[in-house]
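Only one chain is included here, represented as structure tokens and corresponding to the form predicted on its own.
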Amino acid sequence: MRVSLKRLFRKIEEINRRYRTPRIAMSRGGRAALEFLRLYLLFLVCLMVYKFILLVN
């Protein structure tokens, strides 16, 4: 079990290393849209965690 988890984490690290830098050039508008989507996703995750905490209590 431990070996398979280590292998999984190594594979994830390799994928993250490979795609760390973007291979295409983006305009400022494109970068701004991606940042907005990233913030929106973070907001939705926070809402889900908040809702979960309310349900647990």
Second form
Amino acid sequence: MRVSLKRLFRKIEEINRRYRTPRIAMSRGGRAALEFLRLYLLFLVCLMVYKFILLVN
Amino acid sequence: MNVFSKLYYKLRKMWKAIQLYLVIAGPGIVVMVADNDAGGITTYAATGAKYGYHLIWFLLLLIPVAYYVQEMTVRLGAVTKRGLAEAIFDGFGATWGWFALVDLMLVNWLTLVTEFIGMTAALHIFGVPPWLTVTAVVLLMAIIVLNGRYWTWEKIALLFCALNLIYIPAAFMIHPSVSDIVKHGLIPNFPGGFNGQLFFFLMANIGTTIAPWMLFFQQSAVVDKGMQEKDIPWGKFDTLLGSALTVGVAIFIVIVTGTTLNGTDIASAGQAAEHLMQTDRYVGAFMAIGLFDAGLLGAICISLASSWAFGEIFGWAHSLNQNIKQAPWFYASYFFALITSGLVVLIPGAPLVLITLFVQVIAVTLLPAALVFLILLLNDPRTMGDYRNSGWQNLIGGFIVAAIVALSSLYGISIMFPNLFQ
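Same protein, different form: I have the form predicted on its own, so give me the form predicted in complex with the partner chain.
All chains and molecules follow, beginning with the one already shown.
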């Protein structure tokens, strides 16, 4: 189990290294807009999970 | 004689075109019809029962939406020969790539749960216990996938797609009023006015027509099938046909429940089938068979979408053309997702119907993230060359993203301020 986990983490590190530099250049504004969209969508998902819990209870 | 030879030549040319299409056909139709999965059938059945024919116009709008979104994956897959997960990692770096992959895994797993919910509900009508359904489905899917050929898998999937058309005869059997369908269904209207429940249903209908897994699935299927740039026009036609089919089937389901159960609050497609059994047992049986088929087809495709994406990123062998020895991790992740999602259905007292509807809504909420990456990738001139998005395609794609974000926001507002839209 420990060996498998180590191997998995090593693989993830390797993937992170391989894709460290994005091939498509993005402006700072573009990156900020994408980050905002990501956070906003996560916020909406959290709201929906909250509604789900309300309905279940 | 000249006329006959010309006619013969034309017919031969047409037959050759059909033969060529039959070779290329698959990913578009399979992904679109599989989109009418158990969650989809439940959503459409509930929409028909709740709003009658009033939202048919909205479903029709989803044909171009589904087409424009999915045809981008055909171009990207055929040109880059890589799946969407790998394309996102490569184009935007590891951080965005992990976000996209985790989103996909989460939504796919949740959607797989809804497939099992649908299948167990469908067979429960015929007296089959849930544990038996889950076991039989996992075994059946193992047999389908482990045959070691993409082509065989695709043909089996197309067979299940054909069974999805069962709702069409079901709709004719209940003799709906065509004039009512035209009068109430084709003129845009918002039954009951704007409120949280309507937003929820609109979102669930979008979520079941276009979902994140579909983007990843179709692109990976295009790559696994080995489609080239020259095949793109056929791939687009395949996608258009699939979009029309998926919405067509959805409309027939809405007609079935809109005619027989209008005004009833049904919680699931299984419940709709049980109600229909009381009025017409054949239509009820068709509904249940269609629900099981939809769940099975959805499960086959969704579990593959996850395994393909994982394989692409982790560098594992990830093709249906490879056997279990050649691609052990591909099949291990496939069965892990399948078995764990099947087990959720067996938890006593789990709110299965609520899970089904909420999964559709969460899927559509997360869709814009993947869609934005897809549009950006399609605008990369270095990779896409002549196949990059035109101004119009970007405009349509941007509008779809904005519409989904706006609708999700309205639903979010209706959760925070429940009295605002009453």
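Shifts are known only where both forms have a C-alpha. Positions refer to the first chain, counted from 1. Here the rigid core means the biggest group of C-alpha atoms that line up within 1.5 Å when the two forms are laid on top of each other. Quick caveat, the model's predicted, so the values are computed rather than measured.
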item: Moved runs of 3+ residues, each with a C-alpha displacement of 2 angstroms or more between these two forms on the rigid core; value: 1-23
